[in-house]
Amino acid sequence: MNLSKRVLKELYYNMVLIRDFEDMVDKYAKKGYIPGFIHLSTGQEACQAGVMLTLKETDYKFPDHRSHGVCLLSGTPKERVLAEIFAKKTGISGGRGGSMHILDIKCRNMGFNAIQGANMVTCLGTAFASQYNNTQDVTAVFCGDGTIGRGEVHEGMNIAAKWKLPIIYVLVNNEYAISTRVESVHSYPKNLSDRAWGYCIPNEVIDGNDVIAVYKASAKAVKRARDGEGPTVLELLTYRWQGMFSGDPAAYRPKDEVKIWKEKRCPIKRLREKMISDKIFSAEEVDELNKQSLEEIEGMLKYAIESPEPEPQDALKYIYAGKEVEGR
């Protein structure tokens, strides 16, 4: 598969574009701008920008807790995310549900709801309802290394794999849990998505920083799911720069390694060199989709800040409650 100079601008520009908005979501988190817990996936964007580009809109995404960029390429209004993680207003649940919990139905973004592997239970529920109205969407579903080992997971992959069901599992392996490297609780053959053949489910390890990797097996797995075949297992391998979470110094994990995957093996810097190695662009037709993409998230910015803070009285609204206190 040759990649168009439009598919390979487009991947290039969304990994600079979820770039850009986490270190601008990671230094407004730490001015005090932003609630709750914040989970950046720096050094991860390849993973979510090539699958993201191989669906559709009417394709169910299942983001984690790490999708920053599944939320922003899904088809929402972006300065609506963004203002959602801010918990104004003006975001996609009115702030209710701040950076873990960003869903628009609209766009068929199913959201997150913080308990690691139930995504991979409820996304069932789409895929099915694909497979039984005959639609062809396909449901997409991430999760991390660490998520991969609970019950949840291996019900939903047997159920899936009996049904023929069309869903692409991304298994994004950034070799921690927290704290823990992957080899520490893990016992596999080779590697985490093996296992998916207990279930006669084919897998697929890819190189989770080469886009274009990603992007040709997410749109062979996608092909799959469309054409009947049921469910695939991509598993992607990369790392996450930050700690587990906004703020996290991360001191478990030696600096030389920190160090190799930021200098040698950053997937935005990757593609930048090959693109401009094989003549696709010029070193400055690249400069300027940098450019553009700090001039969007500066508008979202802008967006976010002004945007007015949730009235109190809605405190309570969409909350299901008894008839005994409606109307309090």
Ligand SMILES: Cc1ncc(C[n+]2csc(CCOP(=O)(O)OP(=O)(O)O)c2C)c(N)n1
The other form holds:
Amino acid sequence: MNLSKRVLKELYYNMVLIRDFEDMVDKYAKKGYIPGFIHLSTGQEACQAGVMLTLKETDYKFPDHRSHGVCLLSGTPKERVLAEIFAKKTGISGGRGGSMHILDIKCRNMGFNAIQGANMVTCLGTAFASQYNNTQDVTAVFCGDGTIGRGEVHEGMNIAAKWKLPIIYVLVNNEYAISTRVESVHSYPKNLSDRAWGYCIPNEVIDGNDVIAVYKASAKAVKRARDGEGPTVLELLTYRWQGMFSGDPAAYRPKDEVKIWKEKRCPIKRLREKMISDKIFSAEEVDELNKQSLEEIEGMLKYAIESPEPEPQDALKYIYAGKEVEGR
Amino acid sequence: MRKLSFGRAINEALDQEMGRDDKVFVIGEDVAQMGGDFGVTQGLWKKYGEKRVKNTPLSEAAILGIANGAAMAGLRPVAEIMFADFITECYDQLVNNSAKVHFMFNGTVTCPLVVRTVNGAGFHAAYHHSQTPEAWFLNVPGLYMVAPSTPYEAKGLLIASIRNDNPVIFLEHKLLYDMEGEVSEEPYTVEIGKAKVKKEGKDATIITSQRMVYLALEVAEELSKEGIQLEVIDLRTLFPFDKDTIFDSIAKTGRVILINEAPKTGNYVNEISQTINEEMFEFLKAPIKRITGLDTPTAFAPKLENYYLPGKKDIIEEVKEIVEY
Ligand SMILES: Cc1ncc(C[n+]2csc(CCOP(=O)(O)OP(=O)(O)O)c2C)c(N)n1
Ligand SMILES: [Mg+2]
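Output block for the form predicted together with this ligand, input the form predicted alone:
Below, the chain from earlier opens the complete complex, with every other chain and molecule after it.
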């Protein structure tokens, strides 16, 4: 299957947008504009861009903590994603969640649950609802190599397989959970996702920095789920360029390792070179896309910076449906 | 009026709500063919089929995960957790997810689910099948907790819970299942958040719930022969609790005894006590008293278990002390 020019362009643009977004967020976090934890997905753009382009707006998405890209590409007005990260009233959740909790029911972004692994059972519910209501909507859930250690993963995969729930597990294996290397704490046959065999769930191990491979594998898994054949685990091999969070020096990693991934395995550079050498786009056309992305980022940034902060009393809203809570 | 057992009243509520709203479904361990460990969901699987009565493996986190996800997607799950003690296995989903959905989505999504679970000591089931979990959830804004004491209220409160747009933990005391009482055949609701004065009196107010309501009524009956008139309040909804009914009673009696089965330290009733202290202090004629389980696990041997539980004698002693204070 050769991807169309339109799809390649979107994959490329979306990756660049995520990269630029993360760089800008990192910069403004360090400048003191952004409170709280920021987990950056720099280097992992292909995982998010590749999977997201295979999903529809009505499909349920459960991003993980390193998924600004998923939130940007779900269909939420992008400036409201950034405003949320900037703790502004105009943020998609009114500043209640921040970087880790960007949710939008309109495009079925169900948000990250900062209790790692919790979404691995919550995702069963939306998938079950699709089955119950006889719709073809699938549920995609992102999860890291460290999080796969949680008990919910087992409970969830077993039921997902047995009920043939339309779920795409996006296992982002970036080799580390904070400082802990994946093979130092997990036992598994050859690949981490081979565990899925135990649940009769097919798995596919993919170069997570090859966006075309991610896109194709995800499209296949989505089709399988829509056709009622059940869940798939996609294990995407990748690497985070940044530390665990913005500002983490990540002293636990060998410097050479980071260098190899940055210089030899950059997902964006890789697609750019391919598109140009295959003569699908000229270098100028690609540069134009890069320029557009920066312009889009500028617009979001202006909106986020100029937006007001929430009123303190906004914290009292929406605790219960139909019941007020006392303030100070 | 027709009589039904507590368990059958709950069953009828489930049946009627499933009949009324096809978004309502039941999920839990052994809830399908078998009809639940205590038989409460019997007949539903046959009537509504596999699609709406879902058996799961022993996966409490997944049961609540499914309930949460489905509720966010517009369904109205009723999950059964076989024993309240096992709720620790899905505690995270309840505390960090169900309770916060409405808040997290900035008011655009609700989490209309009910968790039915079986609590309470007196069944000689030892420490992993006898606990009463209200305090474990008291500090979690966003949750309701309901705990009926009669078949009539069990049906009406469950229907109200299913129709409520918030997550509701619905406690069923295992020793009440067989109790019979009058229950209307048609569907009806009992308002969540409203306590009930079970017996009027002027000398002291006993505030309690579930099985302990009956113990309090027995004591009230006995002491009335000695000229002490106790008022007994059944909370029915544990949180949010009904301040108005409690305060009206205290304004009249000025004396309070709180009864609850769980251990004393950090007991749920402490919150009621503190609220009374803050808002009704000038009406109090005596210190607020608690009669609770001991600060121990619930032991198995009937002699040990009885020693753990609040008993009639304990209540009578405390009542006399505060009435004479
Ligand atoms: C239940 C739980 N345990 C621990 C944490 C703290 N924590 C957040 S992310 C993380 C590591 C996650 O690693 P991984 O799943 O590989 O994702 P990555 O950060 O590599 O993207 C830890 C330990 C948490 N948020 N929740
Ligand atoms: Mg990782």
